[in-house]
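Only one chain is given next, in structure tokens, and it is the form predicted alone.
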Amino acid sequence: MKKPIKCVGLAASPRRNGNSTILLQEALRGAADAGADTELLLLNNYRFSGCLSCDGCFKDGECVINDDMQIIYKKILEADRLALAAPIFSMGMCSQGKAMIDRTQRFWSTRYILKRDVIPDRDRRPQRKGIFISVAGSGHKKVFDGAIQVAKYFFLMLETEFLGEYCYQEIDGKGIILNYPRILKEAYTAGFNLAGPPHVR
């Protein structure tokens, strides 16, 4: 029997039950209802540094830093669907999410320095797809602009089709998103649509 598609959620919030994480959990619930196997990764549970810009990955596409990003890389590469959730801090993606994405420099090296596929077996797998979820306490009209561009870069490096962003302003205070059932439903639907009708690989 073939395995269902794998949907991995990357929660970048430093809060275990932060608003963006709650929305991500709703998205994963939707993906599970669409037939996907789901896994939530809380980035704050892992210990990793930012990119050292050492160009070590230019040699073979592997990051030379031996930390918990090695675990996260494996999870990301195994996924057929990715949902990234990160709150906005100081008009940009929170540091946990940005540090992880900076470490995807190894995938940029694979694609553009070594001229290789990041996903070597992609012809035998479903098309990889991803979404970005974010919240911000600010109501500034451009508060998400920078984070969205970073998220798009992340998915591009991972040969993953970007399906869209789900970003919500003026959401502040731990857990306050639970007072917005419409937004919770949107996140659920986004996850369901990310997985789509039941797929197998």
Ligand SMILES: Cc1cc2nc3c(=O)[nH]c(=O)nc-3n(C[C@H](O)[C@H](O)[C@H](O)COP(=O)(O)O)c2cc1C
Given for the second form:
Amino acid sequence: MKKPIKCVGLAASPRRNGNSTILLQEALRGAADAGADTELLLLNNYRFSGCLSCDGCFKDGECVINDDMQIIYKKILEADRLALAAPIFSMGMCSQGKAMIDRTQRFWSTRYILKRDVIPDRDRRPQRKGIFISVAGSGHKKVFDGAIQVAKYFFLMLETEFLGEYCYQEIDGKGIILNYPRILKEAYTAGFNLAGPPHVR
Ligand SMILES: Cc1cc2nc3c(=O)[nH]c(=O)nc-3n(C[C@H](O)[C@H](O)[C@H](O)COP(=O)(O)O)c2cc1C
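Switch over from the form predicted alone to the form predicted in complex with the named molecule, please.
The next block holds the full complex; its first chain is the one shown before.
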């Protein structure tokens, strides 16, 4: 029997049961209903540093830092679908999400220094796809602009087609998103569509 596609959710919020993580869980529920194998990673449960800018990855595309990012790299490389959820802190993506993305410098190095594919077997796998989920407490018009650019960069470095962002404003108190069934449904549908009509690889 062929394997179902793998959908990995990356939750960057440090808040347990925070708004963006709840939306991500809804998206993963949708993806599971569309036939995907799903896995939720709470970044706050992993210990990793920011990029040291040591250029160690210029040699072979590997990161020389031996911390929990090595586990996360493996998960994101194995995924066919990625859903990244990160709230807005200080007008940008929260630091946990940004630190993880900075550590994808090894993939930048693979593409632009070593001029190799980041996903070596990508021709034999389904097209990789991803979505970005975010929430912000304020109603500031440009509050998501920076985070969306960072998320797009992340998906580009991972040779992953960006399907879109799902960003919601004036969502502040812990778990308050549960009062918005329309938004929860939208996240579920985004996850369902991310996994697509039952795919196999
Ligand atoms: C350190 C910190 C900085 C924040 N900065 C902003 C901000 O610049 N703009 C904004 O609209 N909301 C800001 N917020 C509010 C969060 O975006 C909001 O509470 C959101 O619902 C948190 O999502 P979460 O529950 O998924 O962690 C900030 C919250 C924290 C803790």
